[in-house]
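What follows is one chain in structure tokens, specifically the form predicted alone.
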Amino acid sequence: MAHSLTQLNTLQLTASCEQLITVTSIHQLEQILPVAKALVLGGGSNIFFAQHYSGTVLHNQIFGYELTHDSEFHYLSVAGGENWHQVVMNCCEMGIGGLENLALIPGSVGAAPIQNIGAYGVELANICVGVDAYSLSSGQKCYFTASQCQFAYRDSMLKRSRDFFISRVYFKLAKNWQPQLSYGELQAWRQQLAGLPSPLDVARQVIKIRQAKLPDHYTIPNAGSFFKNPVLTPSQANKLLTKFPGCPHYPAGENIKIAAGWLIDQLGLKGFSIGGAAVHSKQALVLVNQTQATPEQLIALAAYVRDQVNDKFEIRLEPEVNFIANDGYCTLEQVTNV
């Protein structure tokens, strides 16, 4: 008997799996484990169910952290199913810093450092010291540091791995916290301040902001940002500002980070809809679920932005979102054989 998945997903897409278990405690957990198909869900806020999913969908839905601290550091244990969200605030309420610049990205705390999430110059890399996870396959209980993590940008070896289901997620955040405030829009508040200001300020200014440009996903179905800001070698980025001075960049380590939105941008397609999938009008990095949107207008959709971009700018998105097909994870480019 299939399962219904439409409501835990903010997309909002009619989707089913052949078994659902909400896990509520890690003794559960450790009764259910190993399963031979299975895939974690949280906020269910990054994932695109493309087909009905034949095997186990297990829904994260551990709650409880704890926090402590030393002379220099505060330490936070969080489990896997808390909202994000809620955490960031918690901690700025109390007026501890570090995660203030990812407040009001949706989804759940296990699923923070599977897809590295990050926004305004911080990435969960920046103050996760390590996370409990366990593989579905074994049901063996594991503990990966942040370095066995292999964070990159929106990756993981967690995320490449798609064995795990990350039980808590430990925290390291500085007592001498100083607000990271490089991106433009955040810059430009700053200026506007007399002091300094604290980390619930910066996380009300980055709601602030967030809102202005994203759609609230219970307003209108959505999975955030669609695609990943693309990196270029400095010889890539090079040729295209060349040609389009006017593209916001940011450095990337030894590369160029591209702004994804902008080149979408700049074809027009902001309110382009198939069916009932569209861009949306004030983002265009965000794809939404207009009107009853089914799973293949959505695809068109991605793949017709994809496809766009890369005829005018030489350069292939990649989706941020994860899709899920019948047999699991798959590709964009396998859910339109392209």
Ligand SMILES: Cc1cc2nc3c(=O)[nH]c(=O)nc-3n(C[C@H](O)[C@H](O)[C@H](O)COP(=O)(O)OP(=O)(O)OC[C@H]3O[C@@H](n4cnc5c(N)ncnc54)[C@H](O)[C@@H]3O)c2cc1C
The other form holds:
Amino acid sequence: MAHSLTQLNTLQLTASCEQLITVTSIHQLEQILPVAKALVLGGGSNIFFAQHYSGTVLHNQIFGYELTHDSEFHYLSVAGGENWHQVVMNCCEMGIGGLENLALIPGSVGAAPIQNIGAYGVELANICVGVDAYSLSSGQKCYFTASQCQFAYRDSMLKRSRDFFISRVYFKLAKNWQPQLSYGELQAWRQQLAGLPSPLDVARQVIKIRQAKLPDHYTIPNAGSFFKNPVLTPSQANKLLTKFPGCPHYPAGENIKIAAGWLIDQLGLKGFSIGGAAVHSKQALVLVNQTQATPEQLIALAAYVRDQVNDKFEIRLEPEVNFIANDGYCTLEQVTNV
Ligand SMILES: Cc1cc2nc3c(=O)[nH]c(=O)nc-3n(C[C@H](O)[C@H](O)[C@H](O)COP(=O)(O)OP(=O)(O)OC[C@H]3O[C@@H](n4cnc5c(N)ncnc54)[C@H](O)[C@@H]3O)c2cc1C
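With the form predicted alone done, generate the form predicted together with the named molecule in the same format.
Zooming out: every chain and molecule, the one shown earlier first.
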């Protein structure tokens, strides 16, 4: 029997799966696992159901958290089903800093380590010390330290493996908190302030910036940045920047991260649509379900954007969203041929 997932993905694509289990406790999870063909779902804000999924969806609704301290740190342990933004705001309201730059990112705590969520100069990797996880295929319980998670830009070992249900995430937050305001729009705001902002001040400013440029997925369904920002070697970046000196770019270790939204914007694609699917009119990196788009229309739009960017800049954009077809995870190339 098919179960609807239409209300469980922020792109609001008409979607379904063979079996849907709402997981509300560790005890229940331990009874269910292993599951031969399973997909973990949190808030559905980074997922693209291209077809009916023929496996079991485990909807993570395990809640609860604990906070302890020593003289130097706050230690926060949060169950994976908790809402990420709510946790950020609860911490900020208690005066605990470290998470504030990541305010208003939709989704669950358990999904946050998967792509090492990041925004405004901070990544989950900066504050996460480890995760509790269960192997979907064996049911075995594991603890992974942050270094075992191998966090990287929108990536982790957990994402690559696709085999874990993250049940709990552990954070270590310094008591001698310093705001991280290096990001352009935050830096400009900081310069107008008389004193040091609190974590709550920073969170409120991040929310303000995000609301001004990102569509609210409740009113305009979307999955945030559809593509990752491409990371180029210094010589590749040099070549691009010689030709297009205005292209925003940021250091990424030894490499250079390029603003994908700028590349798309240069092609004049803001507002461009295929059927009900459109490039958002304010933020070119966000593809939206404007008017009852089908998965096929959004896929056609994503492929068009990717190909146009490739033709002009010789850069192949990689999707940030996770595509799910009948058998499970797949690539944009695979769904284009579905
Ligand atoms: C408007 C908007 C803005 C966004 N802004 C940002 C941003 O600034 N930075 C950023 O990094 N992301 C951003 N995102 C993307 C998204 O919010 C994050 O990736 C978020 O972590 C996804 O959480 P989720 O619970 O909705 O995950 P889902 O969409 O439910 O799942 C995403 C992936 O994680 C897996 N997963 C989910 N929960 C678990 C779990 N407990 N255990 C194991 N695997 C799991 C799923 O199987 C899937 O592969 C944005 C999205 C939207 C819609």
